Every structure is written in structure tokens, then in C-alpha cells.
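As a starting point, one isolated chain is supplied in C-alpha cells, in the form predicted on its own.
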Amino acid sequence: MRAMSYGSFGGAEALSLVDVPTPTPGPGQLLVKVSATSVNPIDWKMASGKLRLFLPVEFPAVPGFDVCGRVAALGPGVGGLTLGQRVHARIAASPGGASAEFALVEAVQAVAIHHEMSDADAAALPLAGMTALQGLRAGGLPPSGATARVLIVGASGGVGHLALQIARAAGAQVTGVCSGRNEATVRGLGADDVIDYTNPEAWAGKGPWDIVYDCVGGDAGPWYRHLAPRGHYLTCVPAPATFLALASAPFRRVKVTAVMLKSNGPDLRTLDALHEAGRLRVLVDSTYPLSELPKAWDRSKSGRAVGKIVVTVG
């Protein structure tokens, strides 16, 4: 099979389009025809070798945890999903393995795509969907009693566009920070206000929030004084002031959170429903095929994608 793999660390240049064998299910695996995946940035910076410490990579190796497709075959012990059905999970195993013509993927972790999803929404949806989703489920959504006030940091991102309307699915009041050429996106996802970074006096009067939604990363210490009292900071994006954050959260008042995102079918099952009834819409920045991941890297890499980056294998 055709798939994208790096033989050593390096950026998208040391990426390659190979022939490798195709893998065979083992208990409880599937194997999947992969229609689409995503680019999302752990993808490249574990290519980096930055994070080798905690993220070991093994060469050759096939990036891409988001994956679409359709079952090409079954492992022993595995029930409840058929031979060419449609699915898309997020690949727990590193590096993932998606950037291919077939992925292997834990059959626990795939769900069936209902039939109005695309295959671009379906590829796009899984690791940012549930980063942002069970982000705001450790900030306390949804809430008992009054409504939440939720900022999103990094709003028209991959998974800030989807935090931005889980929260508004929840009852929240969400505020969303981005630049002001994204404002009109993120007011269309459901925003009731916009605050544009770029834009010191656009803090003006605004605040406190209760969360604080952090998917752009860094230092966690400037967004303290955007929280209320015993509010809730969380990033998805932790960095080592984060960790630092997070002794000095009880002497703030404030709960610090670092979020490490769990692969599973039911927090899927919950995105997909809120998808098919029309809450959730997943934003596609651009599309590649598989021969130009490369490109679709570099795209990442520069922090001006819109939504999600899909590239296309099938």
C-alpha cells in the first residue's frame, strides 16, 4: 500500500510517499481503507523530534491520528461493525498510521459515520473534537445553575471553532478570541462577542470569564486576571509553565488543567450526534491529497489555517 512515512526527525521535507505492507488486524483491531485524515500539529511536531521524551517514534513511521474509511477487514473478537461500513475514529497508537491506503485502528475507538456526515467532516472531527470537548467537560460544562461564561482562546482553530459551539450547545456564554480577520467566522459559529488579540483595547469591559479555554498554549499567568473567582483555566496546548501553573493554582484561587485527550467511541458517538442535528459544523481550511502532505504541513505550521486541514487518500 501507498502510504506518507519519515525515516528519521526532521520537517515536512523528510516526509516521502513509500510503498509499505499492509498491516493486518490483530484481536479487537479493524483495518481500514482510509478515504481522508487530518493534519493536526501533533503530527509534525512529533516529526520535529521535540517531544521525543515523551512521545517516542519509532522509523519508519506513518503520521496522522485522524482517520476515515471504510472497514476493510475484521480482527478476531470483534463485533458490531461490518464489512464496508463507514467509520472514523481517532488512532490511539503513536504516531497514528492514517497518512496511508490502510490504517489499523482499535475497534472500541471507531464509530459508524451517519450518512449526511462528509468524508472531510468525518476525517476532521475526531482528535480536535474530542480535545475540545472533554477540555470543557473537565472546566465543568455543562453547567448546574447559572450560565457559564466561556472564553475560547484561539477561536477559529482547529479545536477552538469546535470548543466555541460545544460550549454554545451546552447553554454557555461564549466569547471568542481571534484575529480580526476571523471575527465574522467565529460570530457565524455562535460567539456572543469577539476579541480581537491584535487589539489591546479590545479587552476593554470585558470579562471575567468562569472558563478559560486555552487552544493556542504558553504561559498560562496573563489569563489569571480574566478569570473570576475560583474560575477554571484549561489548554489543551500545556507547556512547561503550565505544569508551574498548576502548583500555583490553590494559593490563586483558581483551578488549572492541563488536557490530555482519551480516545473513545462514546465521546464520538456525542460529537456525531451534534453534528447530525445541525449544532456542530466543522470548518475545512483546505484540502491536499496524500502526495502533498507535505504542503498540508506547512499550511499547520503557519497558524493561519481557518478550521481543520484535510488531506484526502482514497
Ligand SMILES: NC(=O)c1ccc[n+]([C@@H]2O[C@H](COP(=O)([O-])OP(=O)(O)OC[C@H]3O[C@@H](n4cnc5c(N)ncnc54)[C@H](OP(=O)(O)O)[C@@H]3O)[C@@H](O)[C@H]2O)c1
Given for the second form:
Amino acid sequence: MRAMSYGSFGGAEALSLVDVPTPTPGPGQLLVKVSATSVNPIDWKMASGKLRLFLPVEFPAVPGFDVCGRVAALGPGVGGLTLGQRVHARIAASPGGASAEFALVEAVQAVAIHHEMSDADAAALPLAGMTALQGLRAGGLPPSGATARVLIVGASGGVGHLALQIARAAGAQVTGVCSGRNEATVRGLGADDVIDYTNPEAWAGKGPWDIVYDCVGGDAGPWYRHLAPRGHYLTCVPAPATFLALASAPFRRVKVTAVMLKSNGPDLRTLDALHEAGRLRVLVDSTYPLSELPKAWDRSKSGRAVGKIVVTVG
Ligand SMILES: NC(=O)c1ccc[n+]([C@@H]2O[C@H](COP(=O)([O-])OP(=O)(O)OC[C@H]3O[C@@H](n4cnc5c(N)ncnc54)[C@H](OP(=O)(O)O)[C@@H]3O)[C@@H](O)[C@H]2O)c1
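Structure of the form predicted in complex with this ligand, given the form predicted on its own:
Next comes the full complex, this chain leading.
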């Protein structure tokens, strides 16, 4: 089968289209004929080698955690799914393997796709959507009492645009932080208010928020002054500053959580249900064929994507 792979650490230039043996599903696994995958920053961060101490990579490596396709073979012991069925998943194995004509998926991670969901949406949703959902859940959404006030930092990005809509669907009052050029898009996703991060004046008279979900990363300090008493700062981009924030959180009477995605089928089903109900829209920034994965990575590395970058296969 054809696959995009890299044989050493580096950037997008390390990727090449190669022929590799089609994998065979083991117990509990599916072989999926891939129709689409999507790019997540973790793909090129792992390929750079900077995360190798925490997330080791074996070469040759086929990246791509998000997968959408049809079941091509069932491993021993797999039930509940049939050959030819459309499924999607966030592949748990590292570094994914979805940038190929076929990919192995743990059957417990795979979810049958409702017929109205496009391949692009199905490939875009798993990793970013579960990160959004799990982060907000860690922050206490849906709320048990009064309406939560939620600030989404990076509301135009892959994780942020989904977090914004999930928070809205949970009944929160949501403010999105984005640049001025993305304000209309973020409002169109349902933000009650928008703050242009390029304009320091834009914060005047805003806040406080019960939950700040930071999908951009950096120093947590500036967010404290926008948190309500006993507020919760969440970040899916933990940095050394996050650990300082964690240590000082009890003294500041706030909570701090570093969100680390855990793939699972039930959370993906929750996202699919929101999508099917028309409450979760996937923004597709751009689409590339598999052979142009290096360009898709360059687009992701630019940090300017609005929504998700999709890669079509086959
Ligand atoms: N911990 C986990 O399990 C986990 C899971 C998923 C992702 N992540 C991490 O989460 C981060 C976000 O991922 P992603 O896929 O959402 O990235 P992304 O789609 O590439 O994010 C790009 C978006 O961020 C916006 N942005 C950039 N700087 C900003 C700022 N200072 N304030 C507000 N918005 C800003 C950009 O808008 P403008 O062009 O307008 O600036 C753009 O729309 C990455 O670092 C990723 O590695 C972690």
C-alpha cells in the first residue's frame, strides 16, 4: 500500500510517499481502508523529535491519528462492526498511521459514522473534538447549577472552534478569543461575544469567566485576572508555566488542569450525536491529497488554520 512516512526526525521535508506492506489486524483490531485523515499539530511536533523523550517514534513512521474510512478486515474477536462499514476514530497507537491507504484501528476506538457526516468532517472530528470535550468536562461542563461563563482561547483553531460549540451546546455563555479577521467566523459558530487578541483594548469591561480553556498555550498568568473566584483554567498546551500555575493554584483559589486527550469510543459518539443534531459544525480550513501532506503540515505549522486541515486518501 502507499503511505506517507518519515525515516528520521525533521520537518515536512522528511515526508515521502512510499510503498509499505499492508498491515494485518491483530486481536481486537480493524483494518480500515482510509478515505481521509486530518492534520493535528502533534503530527509535526512528534516528527520534529522535540517530544521524543515523552512520545518516542519508531522509524519508518506513518503519521496521522485521525482516520475515516471503511472496514476492510476484522481481527480476531471483533464484533459489532461489519466489512465495508464507514467508521472513524482517533488511533491510539503512536504516531497514528492514518496517512496511508490502510490503517489499523483498535475496534473499541472506532465508531460507525452516521450517513450525513462527510468524510472530511469524520476525519476532522476525533482528536480535536475529544480534546475539546474532555477539557470542558474536566472544567465541569455541563454545569450543575447556574450558567457557566466560558472563555475559549484560540476559538478559530481546530480544538477551539469545536470547544466553543460544545460549551454552547452545554448551555454555557461563551466568549471566543481570536484575531479580528476571524471574528465573524467565531460569532457564526455561536459565540456570545468575541475578543480580538490583537487589540489590548478589547478586554476592557469583559469577564470574569468561570472556565478559561486555553487552546493556544503559553503563560497561564495573564488568565488569572480574568477568572471568577474558584474559576478553572484549563490548557491543552501544557508548558513549563502550566506547572508553576498548578503549584500556585491553591493559593489563588483557582483550579488549573493540563488536558491530555484519551481516545475513547463513547466520547466520539457524544461528538457524533451533537454533529447529527446540527449542534456541532466542523470548519474545514483546507484539503490536500495524501501526496501533498508536506503542504498540509506547512499550513498547520503556520498557526493560521481556521478549523481543521483535511487530507484525502485514495
Ligand atoms: N493536550 C492534548 O491532548 C492536545 C490535543 C490536541 C491539540 N493539542 C494542542 O493544542 C494546540 C491547538 O491545536 P489546534 O489543532 O487547535 O491548532 P490550530 O488549529 O493549528 O490553531 C490555529 C488557530 O489558533 C489561532 N491562534 C493563534 N494564536 C492565537 C492567540 N494568541 N490567541 C487566539 N487564537 C490564536 C489562529 O488564529 P489566528 O490566525 O487568527 O491567530 C488559528 O485559527 C496545539 O498546540 C496542539 O498541539 C493538545
